[in-house]
Every structure is written in C-alpha cells, then in structure tokens.
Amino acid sequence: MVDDPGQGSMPAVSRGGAGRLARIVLLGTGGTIASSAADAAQLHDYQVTVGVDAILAAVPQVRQLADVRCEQLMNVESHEIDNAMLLGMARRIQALLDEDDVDGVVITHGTDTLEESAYFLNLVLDTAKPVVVVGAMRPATALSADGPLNLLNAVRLAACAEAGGKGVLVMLNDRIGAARHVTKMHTTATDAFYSAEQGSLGEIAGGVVHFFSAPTRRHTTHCEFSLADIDALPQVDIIFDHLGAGAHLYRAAIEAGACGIVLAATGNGSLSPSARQGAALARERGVVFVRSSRVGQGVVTDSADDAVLDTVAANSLNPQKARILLMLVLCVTRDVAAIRDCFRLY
C-alpha cells in the first residue's frame, strides 16, 4: 500500500518515536466545518453550532492515525476573524509547537478567510514541525458532508514527517496546498480551493500521503516576522478598482489612518486615473500602496509608476495576501525598496 518514501510517499500512520503515534493537537475556530443546518439538503444559511471535540468524536478513524487532544481557540464564521484574533490564534499556536510531546498542529476553520490566516501563520510561526489548516464547504448535516474526510486527511497529514518543514499546509478536497498559493475560487463547490498557476503540492489517495513539490517561498523558521515584536498589526486597506471609480476611498482610508493601502486593480496591477490619484496622495502621506491584481492569477511584474510614485507590485500574491503580508512588513520597516524586496521573496 505504501510507495518508496524516497518517491514523495509517506504511510498513513507515522512518526512520533519509539512506535508510538504522532501526537497532534486539534484547534477549534469554527466555519461551516463546525456548523449544522435544520435539513440535510440545506447547504447555505447554516449557523456554526459544535465545538472541536464534536467535530472529532463523529470521525474516530482519527484515533488510529494520532494521539490527538483538542483546544477550543474560538467558535465563529472565519469572516467574523479580526487582526487581534488571528494574532491570539497564532500565540497559542506557537506556544502549542515549542511544546516538546507537541508533534504538529491541525487548525479548523472557515473557508471564507482560511487563506489568510493560512499565510498570516506561514510567515509568523517559527516551526518546522507540520502546521495544517483544514475546512468543509458544506456543514456536518449536510449530505456528502465533506468536513469528516477533510479532517481524517488533515490528521493524516500532520501525523506524516514528511510535511515538517514545508510552512503551513491547507487540506482540502484530497488535495495538498501551500498556504502561499492556494486561494479560494468557487463559493460553494466543494473543490473551491486550487493553485492554479503554482499547483498543489500533493494529495492523499488510498490512504497515503504523497508529496510532488515544495515551496520555494520564504516561510516559518526562514522568516523576519516575529511574533515576540508584535503587539499590535497596523491598519491595511484594500481598495477594488474598476471603471469609472472615484479617488475618494483612498482619501477615506488614508484619513482614518491607514499605514499601506493594497490596491485590487485591473490587469497587471495597472494604475487607472483614480488610483493613480490614490497612489500620490498616499505618498504624500507617507502611506504604503501595493499595487495587487483583481484577476486571480498571474504576477503582476514591475511598472515604471513604481519608481514615479514608491508603489510596490504584489508579484503572484492576491488582494487578501498582499495586505497579510504587508501587514507584517510594515511592523519591521517602512522603506519601499525593502517592502519591495519582501514581495519578492515571500
């Protein structure tokens, strides 16, 4: 059943030492992974409703793969997340790792904002030791339910050594993603997470976990965040353009005190009348602006405007990213051609 790990294969019961099973702690956000609806074939409308330790009783094949203990970080719709709580989240979750009988951690969360607080936790967690966040796009009501796989899954991949050392991993719908690359690109499917342009890293098939790639990104023990210097992240707005838009949000978010400001553009980042006013004002202001793409796919490379107006181009990252990462930035320095080089390498 198990290939030569050599290949990119791992078994379905692994490491811990001396024979024993790996020892994972589960923690609890809520999202629809923890939620129920009053019909079965209710799928939408769902209110979140259980706890961690329900969500891992009503799949006990989990007690084969690993020693697991569960933690309630908190219960609700991962849209209702804000900065303090996903700083709270990551605390824990740190001081979870550098505990020694601590194996690896599995997240559950809503799908909604898991990319985020994926890549927030990708760049902030000093670990090799494997970090999983998991989710469901239906309740635990509904028929074909994805949660309870989802979840057997994610165990199953934090309980593999070969997922130490890779940042933090989403696993969804069979599929191994990288916090960096995967996004959410469908609102009800329950393969609604790819990586289009960088693929996924591997899947679970019969069981076994197989590994094809690596990311090549900076992330966790490879990053400058620390957790430790960080009491508070600063303000970061996205801004979506489009035609006919007026220059006016920007003014608004510069004036209620905004440290950068991401810009959802059109096209390659491109800078329309408006954002280029947007743009100017926030460099008088002293406010970052990070040119990002509303189209879902591809870099958006490095204009002449940058050097005419300090913006900075987001590279691969979406619009929700590139604030993630500017967020954290922007409590190590304000110089552009710093900010510049972070995008570009993380």
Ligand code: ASP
The other form holds:
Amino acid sequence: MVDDPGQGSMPAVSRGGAGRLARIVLLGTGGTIASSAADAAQLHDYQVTVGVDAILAAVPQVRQLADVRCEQLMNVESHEIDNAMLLGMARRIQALLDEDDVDGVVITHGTDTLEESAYFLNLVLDTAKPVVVVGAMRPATALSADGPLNLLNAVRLAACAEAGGKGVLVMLNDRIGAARHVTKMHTTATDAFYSAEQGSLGEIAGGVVHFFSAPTRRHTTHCEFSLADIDALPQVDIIFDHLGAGAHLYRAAIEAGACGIVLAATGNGSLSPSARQGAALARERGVVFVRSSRVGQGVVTDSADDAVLDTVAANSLNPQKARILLMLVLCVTRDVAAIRDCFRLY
Ligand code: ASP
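The structure above corresponds to the form predicted alone; please provide the structure of the form predicted in complex with ligand ASP.
Time for the whole complex; same chain goes first.
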C-alpha cells in the first residue's frame, strides 16, 4: 500500500479492482539481473544466461503482490541495445499497455544504459499505467544479489495505483527514480542510481510505497512524440571534450551521417576551441549541436554562443539523455528554436 492517506491509499494487492491482484507483465531484456557467474563470490565477468521466467521464479513472494506473466523480449547486455532494438522495445511495451487486461509493465534491463531506455520510454509511451524499469548491480548467482529484492519492489511499485501517471519509474536499491532525472553514478555499488539534484520520487520501506514528489517535466501522455510516426531513429553522436581535444571527431561524426551531435562539454557547456570548430562545421552542414556537460550535475545555461552558432543548451540532461531527446526531436523538427523549447520542457 502507499503511505498517503489522502490519495491512492488502496493496498497494492487490490488495484486490479473487485479484490483481484493487479495484472503485471514482466518483460525481460537482460543485464546483470539476468546474469550468472561460476562462483557466488564472482561479481564481475559474468554472462547473461538467466531467462526472465527464472528471475521471477526466484522470487515467489511476487505472486502475493500481483498476477505476473513473463515475456522475454531479448536477453543481452544493455550496451548491446541499438536504436532499432530500443524502438522495438518501446513498441512492444506500448502494445502490452494497450491491452485491457494489463495494469502495468515491469522491464528488467542492464544498468549500464538503463537510464537511456527509461528516458526514451518516458518520452514515447502513451500511457498513464505504471511502467517500472528495474536492474541489478550483482548477478543472480552472487552472494547478496540485489536483483530479487529489486524485482519484488518493482512489481510492488507497478501494482500500486499511485505509480500511474508519473512517467516511467526506475526501481533499484529501494529508491523510486524518475526516468528524466535518475542516472547511474557508481560502477559497482548496489547503491548506484541517484537523482542528485532532483532527489528520488520516493522509496519502498517496510513493504510500503512512499512517494515524496512527482515529476515536473513532460512525460508519456503529455509528449508530442508518437511511436506511430517514427520509422527509425536518426544518428546522433556524443563527443566528449577534454584538454587537448582536436576537431577531427566532429568531422568524423558529420561525415558518417550524424544528424545531431551532443557535446559532453567541460563545465557549463563551454565551447573549447575544437568544440567551437565542431559547432561551426555542424551549423554549416545542418547538423544540430547540443551543449551538454561532462560534469554530472547542474543545468547547462543558455549562452551568447547559441545565437552565433545555432547551438542548443541541454538544460539538466546529461549527454546520454540529451542524445535520446535529440533523436526524438529530430523526428519531429529541425527548427533550432523549437528544439530549444523541447530541451526546456522535457
Ligand atoms: N553489463 C550490465 C548491463 O547489461 C551491467 C548491469 O546490468 O548492471 O548493463
């Protein structure tokens, strides 16, 4: 149940109505939560081997919370997911959400790119039903594996009425993250996902879903992106700036067909001499150039450079999420002013 007596205080187990359990689809895509190693003490160099049915079977307590059916969409490391697979994932989830007898969807996903898929889904799914993305930092075979409890919590969250209408949610380490804000901030710790500036939307404690806040940026039913209008996602590349960088990577990206470039800039989206050359070349070739930051926290503010070079400030989106938004925006418009608006709204 949720802790707020004012709204949505119904027990999660009766969300489906008439006392029945909520009907949740558990969609497997792979990642560490689906991985095994030869030894329980081995926490690296493991392989994706575990099907989503087995992940669910390892947590029989889930059955008390929801009526869960499994579907294996893919079983890969999350860095293997390309644009076509991401689009396919979103289409399948939308189809499931469109079924009357589905109350919510939980997606198991590798943590390395989890925030990218979650933010993409947050922007394209047309639903107010709960959608929860879950992963694990330790393989299923590990001592103190975190996947089972994360999965239980993800289903508990998806079965909770109050989780609807909040965009795509991310569930790891008891915390509820908003797909817009949450990011992976640690290479190995189970406490790897944070929304540093914005905070968690809530947490699960004592078997109860506690929401503290709701997302303020546009998501799901409030977005202008429609899966029906997208055949393929355009090429958008991220270029990481650093001391001593040259302009060759910008040339390479543009020659390879990039429609957009996201700069993981130094500081507040600053343009170094090479980045400035890259932005000028992008402008000349009609390639949209977004200034994000490699810093990890804070807003990249608008700059006088934007008017000169047609660059776009990424606001508080990190480079990998700015890339997701830019791919979607480029499916709709190439107008720089409209793109700037999108980076303020989403
Ligand atoms: N390599 C894994 C992945 O598929 C990492 C993880 O899931 O934690 O992203």
